[in-house]
Each structure stands twice: as structure tokens, then as C-alpha cells.
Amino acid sequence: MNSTVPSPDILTAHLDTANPVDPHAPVMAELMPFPAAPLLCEARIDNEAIELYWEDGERARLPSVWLRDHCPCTTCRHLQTRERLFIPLDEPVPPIEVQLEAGHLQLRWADGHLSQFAAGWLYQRRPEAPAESALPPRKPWCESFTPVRVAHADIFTPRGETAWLEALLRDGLVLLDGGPLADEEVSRIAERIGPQRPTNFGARFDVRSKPNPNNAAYTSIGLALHTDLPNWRQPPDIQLLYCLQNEAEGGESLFADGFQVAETLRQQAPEHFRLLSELAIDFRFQDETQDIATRAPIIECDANGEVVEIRFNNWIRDTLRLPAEQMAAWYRAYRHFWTLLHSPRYQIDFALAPGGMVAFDNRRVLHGRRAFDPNTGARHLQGTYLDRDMLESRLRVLARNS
């Protein structure tokens, strides 16, 4: 593929925030942030890669291959959407020229293309690099957990939502104090974040006592505690609740990290673990017009060994369909996880305020409620689903804006 390097004019007219900084580096077609040193002193053709030595003593071998895949001029890169271009598909031609320019990388290859890396982007992407993020990592639950609280007219400004998505990330669970009375106003704060993710309950659902309720939620009994909707392929991810009234005596919320509970399940009995992170079984809702129903473990792990889902609702368990001598075994790890769950030890309560919200990670952690009574007061909960991925991409976009 030929091309000429675009004039940097056109370049920086669109993507003048990618590095601020060092106006001699080349545009590579980023938003997040990439340092302006080192500067490379060094960069040979070795084989099939390219030997590159920074002046801080790094040095790095990258493939010809990934540098030729990465090239982000405007023949191979969309100059607006910054999407690739270039398809990998045929045998590379090799780089027949490396200069450095200003201390940034620059290669002729055989076929007359131009590629041009700045030392930064680079420093960034090499292999021996730690690997950056702007999302925190999931911390597991102390005895001595309490909740991060952010006032709602906090979480309109970059600091106070950082503050709020970095909580929710990392603890599994945050709380909103000091916000208006306003019907919809759960709605209005996720769509901060992104699109309401819809149900069979509805996009936004109400949460109150009701006549002929089809769910355990829309009575006054006790909750106990268990995930939102297991019974979908994929359960819905982060979970708001805002309170608009709450005058009934009881009603207290309860709460418990799934994951530092199976964690605790894993060390007291690793049989009864095992057996709830490999057995799948049922989980179904049903009513007049829906009925959904998936089959998994109650602790999923990943390709490590590592928690990364519960799926926990004692309502919406469907038949057990086990083999016969495995479900005595089943039984007998279910009510382990049920009673450390439960433990006054793993669980923290508190009753939400009006104007109060609490938004957790429905896939981490457990949630129920005392049973409350109606006749002493109203009781009034709005509540919606959001995205995981759209948290974090909300996170990222106010990191590379701080």
C-alpha cells in the first residue's frame, strides 16, 4: 500500500489532543494520553522487528508486523473515527529504512509506505511495559467495609463521578446522599453514564408494594439476599436504587460481598466451592407473559480460578436437575454459602434516606431487605439497570479529560 504522510495541519486540526505536550511527535491517532518522554536515541532493523533504546535505558523489540498493523497515518487509520484500516491479511514487506526524527520513530517500508511512531505511544505499548488503566481493581470487602459517600451534586462535577465509578468499581457498591425528590431522577443520573438497560420489568421499574405482584420485591416481606435476575443468559451488571419515600417501619437494606464470600467458601471447604462453580443448574421467572430461564453455576470463575460472577436467588431457582448422587453433596455446599452469606459478619445494612441512592454491582453483590410495614408509612424505591461497559467507558473518557 502506498501513501504520503497527511500534512500534520490536517492531523492536528482533529486529534490535537493526542499529545499536547511534544509538538514535534507524530499524531497516532489516540485520545487517552501517552507521555512526551523518553525520547528514543537508538533504532536498528534486526531481522523481522525493530530494536528501539530509549534515553532513559529502556529498549524494546517489536515485529515489523505489529509496527506495520499499528500505523496510524490517515491511509490506515479513519482520520475521524481513528478505526483501522489496514487488514493484516497479506505478508508484510519489510521495513527497508528506520530513522529517528526529533527522537521519534519513523520507517520506510519496501513498498514506499511511511509510518511514523512517536516515542511516547511507543514507550507506552512495549512489551516489558506495566500495564495502565484508569479503572481501579475489584478490592474484596473488609470486616470493617463502609460504603464510599458522594453528595449528589458531586457526581455532576468530573471529580465527584470519578470519585462515585471508581467506588462502584472497585467495592462493588457506593451510595448517593442528598438528592431531590424528583420522579425519574435514577433515570436522569444512569443516563449520565449511558442507556438504561431494559428488562421484563421495564427499563426503569418501581419498587413498592403492590396488589398481585410478580415478584417478591413488590411485597413488604423480608428479601433475602440474592442477585437480580440469574435467570438471564446475561444478568443485568450494575444495579440503582433511589429513594423517593420511606416512611414504613423496617425496610433496612442488606447487603453482602458475593465475592469475598465465596472466597471464604473456597478456604473453609473447597469441595462445597468446587461443586457450586462447576454444577450449572436452573434459574427461571415465570408469569402470564414471560418466561426466561438459563442454566448456570452459582460462582463462575474465569480461565484462572478467579471469581467473577454469583448468581444467587433462592426465588427463581428452578428444578434441581442434577444427577441423583450429587445433589444430597449440592444441597449441603448451597447451605453453607447460604448461611456464610447471611453471617452478620459478611453483611452491612443501613436504611436509604429519600433523596438517597445506593448503586451496587448486581453480579458481585447480594442485596435484600427487612420485611417492612406497610401501615406505618409509605415506602418507595426507583430503580434501573446499567451496563458494566458503559461505567467504565465513562471512566476512561474522564480519565484522559483530567
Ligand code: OGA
Second form
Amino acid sequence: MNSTVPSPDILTAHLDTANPVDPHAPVMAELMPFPAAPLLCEARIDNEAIELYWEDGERARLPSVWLRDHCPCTTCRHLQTRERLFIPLDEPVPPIEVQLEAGHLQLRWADGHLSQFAAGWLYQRRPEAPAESALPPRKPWCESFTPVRVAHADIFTPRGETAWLEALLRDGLVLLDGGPLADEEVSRIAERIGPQRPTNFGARFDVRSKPNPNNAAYTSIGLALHTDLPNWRQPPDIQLLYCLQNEAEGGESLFADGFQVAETLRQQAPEHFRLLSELAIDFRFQDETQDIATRAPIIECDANGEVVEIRFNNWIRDTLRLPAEQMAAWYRAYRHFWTLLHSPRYQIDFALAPGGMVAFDNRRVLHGRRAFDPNTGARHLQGTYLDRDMLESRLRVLARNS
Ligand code: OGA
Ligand code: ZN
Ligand code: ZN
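Right, the form predicted alone is done; let's see the coordinates for the form predicted together with this ligand.
What follows is the whole complex; the chain from before opens it.
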């Protein structure tokens, strides 16, 4: 196929998807639908900006440089990839003519270029518009928190998959029930969402007691609450644990919302919170072939002081390297956080049933398990990790058709 002349198929697909509702609206190179209304009732050039008035009374003032940068024509955006081709490097050329065509905006620039914008697309992007997102905000667990459960068969429907993804992003944890006892089912589920994130334990790992374990999870001992792989600069975002066998006595799963407990710590003892969020410590995993280490605080906050990540794993905490006079205070803060995390008030527990799967935000929710007795029966989980970007992407794609 000639790469410069798009085939009629591609052109039609592009036109169809970009504007499913209003046949008069210009093509906007978007796959996410935008509203067909309200239409524009007035537009005028005003000193390096365009004043826009919509039929519902809303208005916006958009700098002409912004409009030029967002021109959706096929010279400015690639017809197939929808990516921007225009580079806003030159001194902005002013618009010389503004017109409304069936309620949509048309601008003629001083160099002769023509830009057409759908009214609804502009409306959605006016600077005063409330932020819209397909992604649910995070919600801390309350005392009666019970995880959302989705039936395995339902995640193969857009509705069930959306419910599963929304619960996971909102609550940081979601359950799946009634899946098949099939090897690698966890990978099949993961790959509906995105590629599995590989680590030093492989793309997909088996959790059961093994003869020469290189990790506490591969024994039968209890696992205190932890996050996986805090010794990586970028720990995996989302963990999936799929249960294939759980006949052994014990082995119940434990979880706590690290963000919620960090907020409790901040209220109860601001100094303890400060020590755990400001002092970076070392995490390190070593076996015969690997030595993976990083230095970071246990509680990480963003520039606004919001908690954005928990790194907590006592096995792979490395030598505590801090000024000697801060060490005792750091241990007091650590004990306090540990005790809060493990208190029944903040912890939930349940036994995973074969064919069940738990998915959780590994950078927010801590997980653990009670010890099990391998002489009473087999326990076998299969796990993998996913990047949060892939979950968010999937939700946006599902929202296109909802
Ligand atoms: C792990 C882990 C929990 C379990 O593999 O990282 O924490 O229930 N496993 O065995
Ligand atoms: Zn253009
Ligand atoms: Zn773990």
C-alpha cells in the first residue's frame, strides 16, 4: 500500500470513530467519543485569543496559539496514528478569519492554513470544564470494608471487567471467584489487560513450599504484611495471586490498606510519620545470581504531602544506614507502623478458594499469609504482576463504548 495515500478503508474508519454522533462535526482524531452538543453560537477573534460562546451559555477564551497547536487536520495530526505532527516552534501565525459551520468552529490562519474544531470537543476541553476521567479516585478502606467480588465468567464481559478494574483502582483490592483450576490461568487473565511485568522471580511465579527457597513466600512460614519487591526502584504496581490448591491447614491471606494506616500514623504520631516518610532506608534482595537494591523511605509522599507509595518488607530490609542518633527513633516509628498495620482493626483476612484470585495494588495494599502445615495438604498459588498504566488504559478503552 502507498504510505502517503491512505486507503479509503482507513479514511472511513477514521471518520467513523472520530465522530460517531454528529455528521457535520469536523473529524477530531480521537477514539474517545466527545459530546455532540452543545454547539457554538458565537466565536470572535480577540487579541491573540478566540472568544467562544456555546448554546448552553458556557464560554471560553482560548489563546490562538493553543488552537493552532491542536488543529486536527491531517497535516497537523497523523491520519492513522492520530499523533501530533505539528510542532509549535514558529512564532504563532494569527487567525484572520473565524466562522461557525453548523455550530462548529472554523479558523483561517494568516498563512492560509485552515483548522476546523468540533464544538463538543472544544466544550470538553474548555479551561473551566470540570475534570473528567474514566478512572475512579482512590478510596481508603473503612472499618467494614469488604472486597468487591466478581465472578470469573463476568470479567470476559465489558461490564464485569469494568467493575473488576474500577474496584481494583478504587479500593486497591478485588476478588475473582469460580475460575478454572488451570495452570497459567493467572497469565491469561493478566494478558487480557496488558503484558505481565517480569521480575527476578520470572514473568509468572509459583507460590508453594519449595526445597531450596530463595524467598520466604516459597516456604510454609507465615508472612507478615509486606509489599513485594520494594528493593526495586520501580516495584510492580499490581499483583495477581491465583489459587490452584489450598487444602493445607492455615495459609489464610491477610491484607491492610497501607495508605489508610499511614494516615492513622500521621494523626496519632506526626513525628513517627515524618521519620518513616523522610528517612530513606535500604532494601536488598540477594541470591546466587542477583543483588537488587535501592534506597527509599517506607512511606513516600508527593509534593503535596499525599501518601503515594508504601515500601514495607522486613525480610529484605537491608542494613539500617542512618545517622546513629536517629536510629532508635526510627525503630520506634517502625514499630508503631508495624503494630497499626497488623492490628485487627485495619487488617482483613480470608482463605482463597481454588479457582479464586486476589488482585491488589502492591504499592498501596500490604499482603501476607498465615503459616500453613504442608503435611495436611497442598497449597499452590500462581502469581504475576501488571503495570497500573495497562489497567488505566483498559478502563479508558472500555469507556469508549459505554
Ligand atoms: C508472595 C506472597 C502470599 C501467599 O508470594 O509474595 O506474599 O499467600 N504470597 O502465599
Ligand atoms: Zn492543521
Ligand atoms: Zn508477597
